[in-house]
Structure formats: C-alpha cells, structure tokens
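One chain follows as structure tokens, the form predicted on its own.
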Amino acid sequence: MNTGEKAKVAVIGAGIVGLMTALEVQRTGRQVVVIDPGEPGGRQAASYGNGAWIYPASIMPISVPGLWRKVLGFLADKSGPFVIRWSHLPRLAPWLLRFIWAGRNWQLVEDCAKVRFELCRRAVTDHQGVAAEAGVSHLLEHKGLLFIYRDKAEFLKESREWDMRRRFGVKINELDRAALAKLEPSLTERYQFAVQVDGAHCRDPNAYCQAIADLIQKRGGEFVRAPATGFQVSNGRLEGVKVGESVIACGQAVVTAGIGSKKLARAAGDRVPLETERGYHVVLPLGGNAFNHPVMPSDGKMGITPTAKGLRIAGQVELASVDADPDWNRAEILRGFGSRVLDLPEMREKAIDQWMGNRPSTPDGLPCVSAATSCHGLFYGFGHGHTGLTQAPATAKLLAALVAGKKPETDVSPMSVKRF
C-alpha cells in the first residue's frame, strides 16, 4: 500500500452520520472515499424517512424503569406506538432483555442522558453551519418543536423525564389551550396542553444528504456505489475495505452503515447487539393551510412535520427482523392518528408516499462511537436509533478526532464497542 492509500479514509455508509463523518474527516486534511450501494440519503437509508427533527433535548433513552410491565401490551396491541411481532420474539428476546435491563433504574437512565446530551446539545447550530456550507440553508427551519398533551395531568405523568431535561439546561415553555391554539390553530381540541422546546426540522432530508454529498465531492471526496462486505487486514492492521471481488486500499475506515454495521463489525471481530427499530412514514399533501411547527402527540408518539414534499407523519416502533416484509397497516395507523391531531382537509386525502426503514438501535440507548477492538485503523459510528439526524454532527466530530489520533472533546468510553 503506497503513501496515498495509507492516508485515505473509507467511510462505509452514506446516510447522514456517514456523510457528516466524511465531511469532518476531510476537514483534517485527509482524502475520503464513501462506500454505499445506494444514493446518499436514498430510500434505502433511515436518513431518508426519519421524522426530520433536529432535537437538542433528545436525551432520554426509550428504556426507563417500569417499561417491562408494558411488554405484554406491546405484543397484544397491533395499533400502539410500540409493537413487537410475535413470530420474531424468540430471535429478538436477547436484545429485548438487554433493552429492559438498561433502563432498570433512574441512575442508569440519567447516566445515559448525560452522554446523549453531549451528542445533541449543539445539533441545531452544527446543522445550520453545514447547511450553509452546502448552500442549502433553506432546507432547515428553526421554529421549535411542540409536544402536545390531552391535558396537563397527562404531561405531569412524564414530569420525571422533563425535570431531567431541565436539569441539563433545556428550556421548556408550557402552553395552555389558548396559547397552543394561537400558535397552531389547525390542532384539534383533543389537545389542551403543550410544551415548546428548542429545535429545528429539515424540510427534505434526502435533498439535504445529497447536498452534503455534493460538498464532499467538490472538496475531492470519492463515492463508490457498491456494498462493503468486509476488510483486508494484515497483522491486526487495516489495509482495505472489501467491495465485491475487489479491495479499496485505505489506512483507516469508519463503519457508519446503519443496520448493516452489525455484519461489518462481526467481520472485524466485534459482536454488537444491534437490532432494527423499524419505522414507518406516510406523507400527505400539505396544500395551502398553515402548519408551521413539528408536533408530537403524547398518545401517538409520532412526529408530524411540514416538509417540502408534504406533511410527513413518521415514527413509532415495530420490532421485527430486518428482512421482514413491511406491515403497511403501520402507515395507515400513522395516517389515522394524524387526523386526531390536525383538523385539516389534507388529512382525508390520499397519501402521496409511504416508507419503511430500519433504525439501527443498541439496547442501552447509546451509539457505538469507538475504535474496533482488534483491527487497528477501524472505527465505528452507528446505532443512533431514533436520533441519527440530531446526533450526526457531534458523532462526526468525535469520529474525525479518533481517526486523526486526537482526544475527542467528549469522553467516548461509554460508547465503546467493548461495553458489549
């Protein structure tokens, strides 16, 4: 391997985390090659179909004390915000047990929240900077995010989580029905209380990813449209990434391949409990009605977001195998619930898009951001679950520091692959 190949860094995965990572690695003066079989942020990627939220206060893991009591309900209720397919339960059981165990007490939850806070807190300003560099500032709107409740009593049931956010410095603006109706008159009277927090949303995640990819190419980055299948290693040191029958020579590589990262990590000798929290979205034509703020109903747990292509209703969780056929009833459930939230004629129109994707999730609510255990020059940046868009800029900076052999700004030891 010549000197130029040794200096090259391969980034495997062209979703938002991979693209941000490639951009940050470029800033350190290194040559990058991004490897992915699909287009940057294309329909194959979780980055395409997410809720489009950039949410600095997204510090809470899903697993919290008492969640285990609800598992039977998740199995029985096919229309709820968290469902598990019965037939896939035996294979998912080890991950599910670790998931429940990770949230067994509030001290563990707070420890996790501290790490997540560092990944989230600068998300809006970091994204604004990248969007400006890429010439697509218009794709980000910084108007805040709304969490809506049927009444204040329902909000108070989540007071422990909100109090934890306040302790981290998150500012929360409480809104009664009158203030909520003034802010978003299209909301139905089902919701009488809300909290507004800082945050932004992306009007077109696919276009945003493509713009970042264009920026990387303008700065000399390469893109290879093919699946990475493994690594070429000599004496414990990375020498290249296998792509089909060929090898892309490189001195370092970063695995940011979403749910596909599990197989690649195993090929490098690391077993990671990574499973897919399958998410769905449905898009309805927005028309001329004013709807400005992304909202999340407490009883639906989905994000309803105005985007350039229409009103996107996205989220909830379906636990099933990565290769299981989509259950498009999940998209209809999202659509039906949306009509309870918004009093808009568009809610009765035919959907113009529906999507299902695989959100890569670890059981403890933290991504893997670390060096591989037994392959020098290989790094991991995957497992962001619901918050890949929010956590991508901070993750990218941490990975760029690791690749450059520098100490990251944030302690990455809680996110090490060795914890598993």
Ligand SMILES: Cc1cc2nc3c(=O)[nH]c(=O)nc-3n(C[C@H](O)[C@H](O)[C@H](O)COP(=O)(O)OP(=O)(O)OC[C@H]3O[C@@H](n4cnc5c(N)ncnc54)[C@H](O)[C@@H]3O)c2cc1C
The other form holds:
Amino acid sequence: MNTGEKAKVAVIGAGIVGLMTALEVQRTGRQVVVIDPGEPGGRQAASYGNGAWIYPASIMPISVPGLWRKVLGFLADKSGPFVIRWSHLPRLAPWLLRFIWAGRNWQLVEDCAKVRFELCRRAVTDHQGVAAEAGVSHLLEHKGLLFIYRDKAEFLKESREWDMRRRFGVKINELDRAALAKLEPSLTERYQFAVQVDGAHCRDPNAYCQAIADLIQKRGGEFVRAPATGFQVSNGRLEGVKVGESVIACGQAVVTAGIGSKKLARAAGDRVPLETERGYHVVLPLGGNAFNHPVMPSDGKMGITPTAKGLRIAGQVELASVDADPDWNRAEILRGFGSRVLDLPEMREKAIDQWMGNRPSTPDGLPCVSAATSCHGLFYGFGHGHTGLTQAPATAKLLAALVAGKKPETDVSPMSVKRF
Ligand SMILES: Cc1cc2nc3c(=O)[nH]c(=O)nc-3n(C[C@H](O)[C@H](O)[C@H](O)COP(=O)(O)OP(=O)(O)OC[C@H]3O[C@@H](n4cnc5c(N)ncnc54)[C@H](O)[C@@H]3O)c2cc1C
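Provide the structure of the form predicted together with the named molecule, given the form predicted on its own shown above.
Full complex below, order starting with the chain above.
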C-alpha cells in the first residue's frame, strides 16, 4: 500500500450516519471514499424514510421496566404499533429476550440515558451547522416537537420517563386543549393534553443526505456505487475493503452500513446482536399551511411530520427478517390512525408514497461506536435504532476522533462492540 492509500479512509454506507462520518473525517484532513450500492440516503436506507425528527430529548431506550407487559398488549392488537411475524420468532427470540432484559430496572435505563444524552443533546445545532455548510438550511425547521395525549392522566402514566428527561435538563412545556388547539387547530378533539419539547424536523431527509454527499464530493471525497463484501487484512491490520472482485486500498475504514453492518462486522470477526425493527411510512398530500408541528400521539406511537413532499406518517415496529416482503397493511394502519389525529381533508386522499425500511437496532438501546475487536484500523458506527438521524452528528464526531487516534469528547466504552 502506498502512502496515499494508507491515508485514505473508507466509509461503508451512505445513510445519514456514514455521510456525517465522512464529513467529519474529511475535517481532520483525510481523503475519504464512501462505498454504497445505493444512492446517498436513497430508498434502501432507513435514513430515507424516517419520521424526520431531530429530537434532543430522545434519551430513553425503548426497553424500560414493564415493557414486556405492554408488548403482550400490542401483540394482541393486530392494528397496534408493534408486531412480530410469528414464523420469524425462533430466530428473533434471543434478541428480543436481550432487549427486554436490557431494560429490567430503572438504574439500567438511567445509565443508558446518560450515554444517549451525549449523543442527542447538540443534535439541533449540529444539524443546523451541517445544513448551512451544505447550503440546505431551508430543509430544517426548528419549531419544537409535540407529544399529544388523550388527557393528562395518560401523560402522567409516563411521568417516570418525563421526570428522567427533566433531570437531564430537558425543558417541557405542558399544553392544555386550548393552547394545543391554538398551536395546531387541525388536531382532533381526541387529544386534550400535550407536551412540547425542543427539537427540529427535516423537510426532506433524502434531499438532506444528497446535499451532504455533494458537499463531501466538493471537498474531494469519492463515491463508489457497490456493496462492500469484506476486508483485506494483513497481520491483523486493515489494508483494504473488498468490493466484489476488487479491493479499495485504505489504511482505515468505518462500517456505517445500518442493518448491513451485521454481516460486515461478522466478516471482520465480530458477532453483533443487530436486528431490524422494520418501520413504515405513508405520505399524504398536504396543501397550504394546515399543519406545522411534528406530533406523536401517545396511543399510536408514530411521528406525523409536515415535509416538503407531503404529510409523512412514520412508525410501526415489525419484527421480521430483513429480507421478508413488506406488509403494506402496516402502512394502512398508520394512515388510518392518522385520521384519528388530524381533521384534515387530506387524510382522505390517496397516499402519494409508502415505504418500508430497517431500523438497525441493538438490544440495549446504544449504538456501536467502537474499534473492531481484532482488525486494526477498522471501526464501527451502527445500531442507532429509532434515533439515528438525531444521533448521527455526535456519532460522526466520536468516530472521526477514533479514526484520528484522538481521545473522543465522550467516553465511548459503553458503546464498545466488546460489550456483546
Ligand atoms: C419508520 C422509521 C422512523 C424513524 N424515525 C426517526 C426519527 O424521527 N428521528 C430519528 O432520529 N431517527 C428515526 N429513525 C431511525 C433512523 O432512520 C435510523 O436510525 C438511521 O437512519 C440509521 O442510519 P444509518 O446511516 O445507520 O443506516 P441507513 O440509513 O440504513 O444507511 C445504511 C446504508 O448502508 C448501505 N449498506 C448496507 N450494506 C452495505 C454494504 N455491504 N456495503 C456498502 N453499503 C452498504 C445501505 O445501502 C444504506 O444506504 C426512524 C426509522 C424508521 C424506520
């Protein structure tokens, strides 16, 4: 390998985590090559179809004490926000058990929240900085996020989670029905109480990713449109990334391939319990300014977000294998629930898009931000589950520090691949 090749850093995967990582690595003066068979943030990526929330208060893992009871309730309800394809259960059971075990007591939840807090807290300003550099500030809107409840009693059932957020400094603005209706007149009477927290939303996650990719290219980064299949390693040291029959020579590489990271980590000798929590979205046409704030109904667990292309309703957790066909009933469920939330004529219109994607999820609610166990020069940045858009900028900075051999700003040991 010549000096130029040694100095090169390959970033595998051009979802939001890979793109932010490539950008941060470039800032350290390194040449980057981004490898992905799809377009940056394209339909194949979770980063394409998410709820578009940039949510600094998303510090809680999904698994909390008592979740298993709720899961049983959800499973009994075929139109609920959580579903398992039963034929896939034997393969998924070990992950599911670890997931429930990870949230077995509140101390564990708080430990996890501490780490997540560091990944989330500067999300809005970091994204705003990147969007400005990429010339797409108009794609981010900073209006806050609304969690809506049928009444205050329903909100109080989650008070433990909200109190924990308050302890981390999250400011929560409580709204009664009158204040809520003033803010979002099209919300149905079903919702009588809400809390508003700081946060932003992205009006077009795909265009945002494309703009970051253009910026990387402008700064000299290369893009290779092919899947990475493994690594060339000599004496335990990375020498290149295998792409089909050829090898892209590089001194260091970062695996940020979302759900595809599991196979790549395996190829490097690390077994990671990464599974897909499949999610869906449906987009309805949205005219005028009828709806401005992203909302999440507590009984539907979905994000309803005004985007440039229409009203995006994103959510559902479907546990099934990556390659199982989409079940478009899940998108219909989102759409049906949406009309309980918003009283808009648009809710009766034909959907203009529907999508299914893979949340790359670890059982313990933390991503892997880590050096590989036995391949010097290889790093991991995957497993962001429900909050990868939010956590991408902080993750990218940590990874850039690891690649540069510097001490990351935050202790990354809880996110080590060795914890598995
Ligand atoms: C319905 C839904 C709603 C969500 N809502 C939100 C939200 O509101 N806010 C939030 O913060 N997060 C949200 N998320 C989560 C968020 O979208 C993900 O955590 C995030 O997009 C993960 O980004 P990523 O870059 O790790 O993976 P991805 O976006 O999936 O990108 C991975 C990329 O790697 C590529 N790849 C895979 N294998 C290989 C290979 N072998 N070689 C090369 N490239 C490869 C893929 O082609 C893909 O482009 C949501 C997710 C879903 C599904």
